[in-house]
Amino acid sequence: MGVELMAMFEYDFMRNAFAAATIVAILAGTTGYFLVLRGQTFAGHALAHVGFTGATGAVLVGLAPLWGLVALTTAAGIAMGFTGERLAQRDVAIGLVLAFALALGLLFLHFYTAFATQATTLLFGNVLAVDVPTVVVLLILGTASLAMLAVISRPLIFASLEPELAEAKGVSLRLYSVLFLAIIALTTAECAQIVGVLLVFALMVGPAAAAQRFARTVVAGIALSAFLALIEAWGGITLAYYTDWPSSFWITALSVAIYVLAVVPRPVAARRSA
């Protein structure tokens, strides 16, 4: 069995996916847990949604979808993070946006037909296509996003678990809004890369709401919210390889499974002890 887990190495395409979904796993599941911890997990999907319209612009003026994915969704980003603690409230607006975002970017579909490919891999991602400069861009990407959140962490746990104290205390609720989305704009760009735009909720969240299950501590939870996305993006790469099906497929698919093993035993384990 090792011997043939090992034959998966040969290939170059492989490599670069296993190598690529490393970074994006890590970086997915790190950032996930802030998301999930303050709330925000609907502004993360709609920023998927508004990268997909990057994407395809990008095409249509003859740049790298990516670059296309990062500008917009950090655009984006920043805009919500200007919104403050309202983001919340404001579920109406941003499912509005969300839809009109998935609009324009059918309308640039329309205007440049020969992408429709290449839409179908940002909509759903395609980690066995991605190649040697992708995963240095992504490296790059994911080493500054985690830099970033590692110098804002301890503010914005402050900011995410006692607003009201922390802004009693001057830190800037607005601010780390805003470095914050930013943070998850970056991620959600290259989540695309590996899972589609349609995806990226299942590999930010999944495996950051499974942690708070099991983690007692902030610290705990992050660690284990990045181990389970390394292991959701891991497995789903393997049993791509083996049974021909989508890895998009395989890595939500195991990202739903440890969910649900993770809320499962709470209501047993209360019946049990009642």
Second form
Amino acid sequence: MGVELMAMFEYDFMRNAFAAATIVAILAGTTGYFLVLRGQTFAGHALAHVGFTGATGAVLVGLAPLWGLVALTTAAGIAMGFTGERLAQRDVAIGLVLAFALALGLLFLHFYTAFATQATTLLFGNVLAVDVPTVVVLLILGTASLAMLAVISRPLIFASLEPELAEAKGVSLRLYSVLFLAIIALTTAECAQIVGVLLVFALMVGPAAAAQRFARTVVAGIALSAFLALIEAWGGITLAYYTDWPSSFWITALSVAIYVLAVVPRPVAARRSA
Amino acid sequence: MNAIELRDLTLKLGGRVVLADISLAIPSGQFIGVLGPNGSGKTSLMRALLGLVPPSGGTISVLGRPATRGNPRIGYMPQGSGAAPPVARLSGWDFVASVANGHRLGLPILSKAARAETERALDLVGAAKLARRPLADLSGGERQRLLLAQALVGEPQLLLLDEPLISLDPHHQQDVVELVKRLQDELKITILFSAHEINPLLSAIDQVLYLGGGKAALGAVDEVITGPVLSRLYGAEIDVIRVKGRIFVMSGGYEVERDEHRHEAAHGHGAAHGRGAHGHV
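Form predicted alone done; form predicted in complex with the partner chain now:
Below is the whole assembly, all chains and molecules, this chain first.
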């Protein structure tokens, strides 16, 4: 079995897939923890949809989809940070923006007719199709995002746990909201390369939400979240290799399974002891 | 020295005048009960002292200096912060520790000094053990104690406590008041403690600051909680009835403070869903 497992690394595309998945999983697990802590998971979901418009738009003007993703998600993330909670909590407004973002993406696809397979890739990802230059870009963007997060992490945690007290102590809630959503936007763009825009939630929110159920300190929570994301990404690619089912399906399935395992036992145990 | 000096202070909130031309001085080291009906400006006054609400007129001096945002010498416990139990399983320790140097950039790794400061604050409220448990597992009273520890991080000289008694039963209310009184005695700090009812505070406070109708009255309980003074603040006929050491503030047939409290308890519940929303001013 061990030898057989190693055999999958003889293929270039498998090595690229694992490299890309490692970078993205660490980034998604880390930033996702903050996203769940701040109760902004829906923002991550929304940014991914906006990213679809960006990616299809980029292809239409002859650019790589990744740059369209990065540009539009970052712009949308910063805009969201500036408008603040008021907009982020308006379900209807966000829902309509999401629908419109997907519709615009569809329109761009319509203009660029020879594009059906790439549409599926954008929507659902295909980590097995990642090439070396993409891995390099993912590494650079991922490192930059994590570095930025490291710099702002302490005030960000303060502002997330105790917003009113943080504000009184001179922490600008808006500044950190904008910076954080810019980081989330980059993470979304990276995740979309692995699992596609529709399944970003699985890699960014699933592991983090599961980690929240166990960790008693922020640092432990971040570490556990990143670890779970790695397990899910690596496990998903490995299962895809053996079953020939899509890797995005397996990554999402593992994410859901781990979340369910993390959440379910607690209420059951509580009911027994009551 | 005075801890707080207000000169002709006017505060507006969304165009509405909350406090008009208030002038008063609060001496250092006193425990002040801040009372008044909903919208009378209790929260707004605290936010103004913190530099979060700029005065529309007049001046505010806090600990000898003009009010500025991020003043490290003020400890603050926002209203309703104990109402919403967090989803995460984070320990209380992490919440209190997040305040230590929380405004500085960098990784959330505590320095030795920050760790010691967190422990000092927890010891002051007797919550060192409590803080190891997940915050979500604590009762309202226990959580309130950790919030108090949070306010004490950084050795503040002035403590602003906004409605710490909300959603606590009478027994826990008395515990909180006694704890705050002990902090005042031990640390020789000034305390502003807002509440809807005067009775839980009677044994502890040095003076009462009563707000209402844009006006304010500061003085001993017996000078301020009287029919004439409160009638002026409420702009309505108010009777003050004293029974066995308890005080009842009545307007016509009904009890004013009690009714306010009930209204606020319902409100506080709603605010639990959206943290950061200001239920009232």
